[in-house]
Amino acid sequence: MLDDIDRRLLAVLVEDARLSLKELAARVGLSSPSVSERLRRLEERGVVRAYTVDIAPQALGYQLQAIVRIRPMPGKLHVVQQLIEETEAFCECDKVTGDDCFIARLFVRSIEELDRILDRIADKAETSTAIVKSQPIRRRPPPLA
């Protein structure tokens, strides 16, 4: 699916997605038009989904990060999912197999804010919350090899 040049191009973009086409081309040994075409194909195939920015939550006042395991009550799965989707504090949520249906990550400014958010779903789901102390591995792409 990906050749060595595509992999090199992706590796460079993972390090710095703001590089110009000219710089990307120089780093992978191609012309700018060739890199532009390869990027277009990678985007069309859904390999490259976004060029994004990594914002420090603390800079926006979010001092706490929590991971919440959520088990909806019988018949409440869709209601709980909608509440999660509508709550801006949830920055990620995975629907998973096992005892819990959702594992979600959220940023809050205080424990009181966390309580208010969890109280909104307390009558619809059981939750188990862990406060994140540190993040030894930040979100990263899967291996490109």
Second form
Number of protein chains: 2
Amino acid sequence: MLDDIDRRLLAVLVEDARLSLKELAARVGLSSPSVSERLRRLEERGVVRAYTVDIAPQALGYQLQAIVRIRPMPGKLHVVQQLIEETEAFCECDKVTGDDCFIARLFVRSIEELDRILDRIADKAETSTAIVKSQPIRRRPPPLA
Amino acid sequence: MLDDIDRRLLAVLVEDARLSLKELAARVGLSSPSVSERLRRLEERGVVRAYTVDIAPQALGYQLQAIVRIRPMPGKLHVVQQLIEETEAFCECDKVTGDDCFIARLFVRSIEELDRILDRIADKAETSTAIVKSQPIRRRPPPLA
DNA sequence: AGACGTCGGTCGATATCGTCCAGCATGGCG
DNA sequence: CGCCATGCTGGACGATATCGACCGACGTCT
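Having seen the form predicted on its own, please provide the structure of the form predicted in complex with another copy of the chain.
Below is the entire complex, every chain and molecule, led by the chain shown above.
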């Protein structure tokens, strides 16, 4: 599905998605029109979902990050999910197997804000909160191999 | 720290980090040299950590995603952390407060692979694994406001 | 085997873009 | 009030992207 050049291209883009086609071409050993065409096809096939920017949350004032396990009370699953989705501070949320129905990541400016947000779910779900102390691995793509 | 134009610029880049300076300039209502200068300073100040590409894991053959809570046995914390870091299938890992020392995200091609990876930690830590069924929120930046 | 279509590539020309520079407007401050 | 620092714009020039034409490898059909 992906050949070796595609993988190298992706690996380069993971590091810097704003490199020029010319530069990308030089890195993978093709001409720039070829790279342009490959990118187009990777996007078209849905391999590349987006080019995006990685912003330091601290720069936006988010000093705290928490991971919250959420177990909605009987019948409250959809309400809870909706509530999570529309709370912008939730920046990642997975619906998972097991007792905890959702596992979500929360960016907040203070403990007070964390408390305020969790309070809004408190009557609809049980939550377990873990504050992030450090990030041994900060978001990386799975091996391209 | 960030003015309104910076925030709009970031918001646009979150959607498409490969837009040309000219296009970015048009979106925020400035000239391209101004945008260029703003980006340079955002990068310099560490607000922008990187421009990157969002790759569909399925396209790379990763059919399964799991979230694993990891509680190293006494004295094994560092060994376990090292093991996690060098296992490329772990694509995100947070060190958190609470009983679970680490919470990590794992991309695998099959249940067998999941089992194999967790087996390698089994004698050094207790793990609880939750398979991701869906992603109500798939990685977004916290509100720029 | 040979003709042919397709796919993915290069090359060169042209259009578009990025960068540099000079000059100007604005706001803070002595 | 005058000065300086900051941040913006516009234009010129070099760099880059894009488009069209062409090429070669490969698989298929006759």
